[in-house]
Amino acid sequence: MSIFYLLVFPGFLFLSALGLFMEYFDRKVYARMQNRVGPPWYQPLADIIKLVSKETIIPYDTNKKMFAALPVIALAAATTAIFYIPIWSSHALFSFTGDIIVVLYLLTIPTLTFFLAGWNSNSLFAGIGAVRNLTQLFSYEVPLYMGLLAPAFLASSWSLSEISQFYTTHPLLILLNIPAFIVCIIAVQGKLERVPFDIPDAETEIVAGSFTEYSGRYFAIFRMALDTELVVAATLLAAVFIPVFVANPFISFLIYLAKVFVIIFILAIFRSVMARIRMEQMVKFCWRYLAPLALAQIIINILIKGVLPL
């Protein structure tokens, strides 16, 4: 059964299929916002098949084993995180006290692999992209962590399952975390390196950033890791900030899909109406506005926790 969970549902096959479809949905919304038709539903899958069929070229002066392993590590880390997040019920498949920290750690690994991929490529453009990856990591990561931990303080738990159960029992308190939700939506946009925070892979400046030297199946795996990370990040936000579950697992799963669609739709709209900013603007915005707002949310939740008999 563990192999089924890992390879089929909610593991690799499910996340791959949902990730490809969400990429299509994101690109379609982005295109319609620009008065374009957008790609057909099968385009993301066609892109992956095309990449896999192409020749894989590894730069001569790189660590070839690391070059090949990094995409797999990124995909594996993003896939593993889904097992600790509630999907069709308020109980995750695997749950323990402190699993929210593990999920945040696992979602940090793909960004670190992007940095190592660029740095190991020994390419000018890839090196610049790698440095930007790491710089941006130190910008959005703190507000994202603080925004997700604020609801945990109010729920008095570091378990995503227990947090979801708490807000399912106290639904009105969900409204209290709206500022944290806004912080996390913006931070996730930066984590996924989407406009306006696509500075690390700004194709008009540095080709493809950290992925400049990647091609063929290795680049395809990185693409799959990005799609998987998008779904897992949306699932995490849905579990913490929109914990809506019902007794029927099938209906609850449909509600989960609807929540993920809503969050990715918000990210797509955000991407459509913004222009790329510079790296120093990203750093200043995260530390001047997002981090203080997330800190204020934590303080408010702690005070309310001390006043209300929860």
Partner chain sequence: MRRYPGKIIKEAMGNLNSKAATNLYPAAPSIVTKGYRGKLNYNSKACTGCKLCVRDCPAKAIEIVNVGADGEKIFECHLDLGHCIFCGQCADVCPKKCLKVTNEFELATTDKSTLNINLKEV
Contents of the next structure:
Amino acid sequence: MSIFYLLVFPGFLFLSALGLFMEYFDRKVYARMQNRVGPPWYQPLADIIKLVSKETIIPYDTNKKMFAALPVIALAAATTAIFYIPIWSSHALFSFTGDIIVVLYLLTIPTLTFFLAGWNSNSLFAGIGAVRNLTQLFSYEVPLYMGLLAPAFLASSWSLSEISQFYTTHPLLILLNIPAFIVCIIAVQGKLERVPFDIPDAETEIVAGSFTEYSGRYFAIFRMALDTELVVAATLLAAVFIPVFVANPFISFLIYLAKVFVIIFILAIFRSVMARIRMEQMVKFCWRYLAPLALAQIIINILIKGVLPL
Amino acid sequence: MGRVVVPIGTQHPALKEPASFILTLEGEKVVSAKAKLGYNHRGIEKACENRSYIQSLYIVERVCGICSHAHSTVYCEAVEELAGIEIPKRAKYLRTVVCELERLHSHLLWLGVAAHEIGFDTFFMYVWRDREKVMDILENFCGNRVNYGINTLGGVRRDLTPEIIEDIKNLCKLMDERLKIYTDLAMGDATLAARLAKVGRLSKETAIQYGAVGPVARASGVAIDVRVNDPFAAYDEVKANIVVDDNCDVFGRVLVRVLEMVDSVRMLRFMMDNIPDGTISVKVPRKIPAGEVAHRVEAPRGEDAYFLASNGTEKPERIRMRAPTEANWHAIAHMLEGDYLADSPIIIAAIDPCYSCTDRAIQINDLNTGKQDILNWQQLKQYSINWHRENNGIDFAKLKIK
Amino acid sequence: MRRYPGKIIKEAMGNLNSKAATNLYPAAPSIVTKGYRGKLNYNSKACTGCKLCVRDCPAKAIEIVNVGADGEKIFECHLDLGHCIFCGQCADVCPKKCLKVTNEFELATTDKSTLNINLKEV
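For comparison with the form predicted alone, kindly provide the form predicted together with its partner chain.
Below is the whole assembly, all chains and molecules, this chain first.
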């Protein structure tokens, strides 16, 4: 049964399929906003198949084992995170006290592998991309964590399943977390390296950032990891900020899909209406606006927790 | 932090044509920049010398894909001046109409490229979608989308039909509406302003010192515009406004170009109502009298200057083209220094560079001896072999180049 | 003017439901305007063989050949589409107007040898 969870549902196959579909959805919305036609539904899959069939070039003078292992680690970490997030009911597949921290760390691993991939590539542009990856990590990670932990404070639990259960019984308190939701949506945009925070792989500046030297199947796995990360991040936001579950697991699952669609739609709007900002502007923005907002949310939640008899 | 040398180019996603920029970085800041040209030399000037005046016209038109009409206008007017021919007024107006349509589509193209360089692809798509409308009119009127082929020696080749006048009037209406959106966006979008303001600074004094022209100079507060300073075609009657901005940065260059488009629309509308009747061309002899002439026009990118020498035969003796990019080129290194690496694509793009227009034959000026020399192919080859042997330690002499 | 990010959002959301501006060519036919300069049309009967077109062609793409036997004048026009820049100068200079430009533009081919064509009247 574990193997079924791991490989089929909600693991690798389901996540890959949903990830590819979400990439299509994101690209289609982006294209429609730009008054273009956009890709057909199978385009992300076709891209992956094409990449896999292409020649894989590993640069001379790199650690070849690491070069090959990094994409797999990124994909595995992003996939593992889904098991602790409630999807079809307010109970996740696995849960224990403190799993929200594990999920956050699992979501950090892909970013670290991007950094290592750039560092290991021994290429100028990849190196600059890697440094930018880390700098960006330090700016969005703190607001994201604080934003996600604020609801946990209110629920007085560090377990995603318990947080979901708490908000299912107190649905009005969801509204209280809206500022944190906004912070997290913006920070996730940075985590997923999308406009306006696509600084680490800014095409016109540093070619493809960390992935400059990646090609063929390793690049395909990185692409899959990015898609998976997109879905997992959206799932996490949905579970923490929009914990709407019904008794029927199937209907709950459909609601979950709708939530993911809405979140990715918001992310796509963000992507299409802004220009890419500079690294130092992003750091400034995250620390000057996002982090204090998230901190304020935490303080408010703690105060409310003291006032309300929960 | 150590210094890193980053090569932007010869092949780089930010560059639409090959050119090389060697940036020395300290962290993300550019401490010194070196701009190199010479990857796109096509021998166009020499090719013109081997062809008749009318054949050269089509080569001159292909110096630049985007400002092709400016190049052919300056060439035609120079030849007409040599031949002592006054072209009909309607022809002058028609040239001006295409000039302004070209400015419209060139600035729209630039706006799109600039938006793409800073990752604002939605803006890029909108601008290029609207540019298609201008291109369609140019195609219907002139016969082609970029190398219009509307100019001929002694006038223009096609006349405006009532339908095209109607089309242009509709275009003006559409552009009014769209340009309002773009002006609002350029002035009011926070992310655009964050990326463009205080980037690629070029003060008024430095702009004059480096000899910047066109929108780059105008965005630094230098009020130069050939259309006003030295009117060509029908610009003595169709008055252009000089759009000057004193932001002295990339943001100012965006504003200048957007407001120039508004001005172009105004002029187009004026010309559609006031175009004089008459013939559209006069005959020009195949042999042009001997003489020399220097002429300039305002291309969308700035002043486009030509020198033409004739020896009384069917073929020009010498054509020297100075495309606007060549004048703006020298300021690039100055603008890049002190800014972030992330800004370098937009700074380079902000002069609206056209490298193949700029690449010309070289004359060697030895700074130490003051000697001037023109090298032939064999000497140039030998020079490069020596240079690489001395500077890079590579010996190309063993290589057989045919 | 007040500055805020995402000023284009109204326009972007409005576009979600609009028809795409993309030209779907080659899946859908591409419409060129009436004035477009494409392939040439050659009227052999009107041609006098003055070869002004050959003289003025900037790309040296056009050739007028007399194929008539025993001094008979039957002209053929050979055009190298690989060289032709579609400027239409040959049609402009032709005193008998036997060369005309049409707006036919789908001239691409995968075989280089088929680029050199014998122009016919259409």
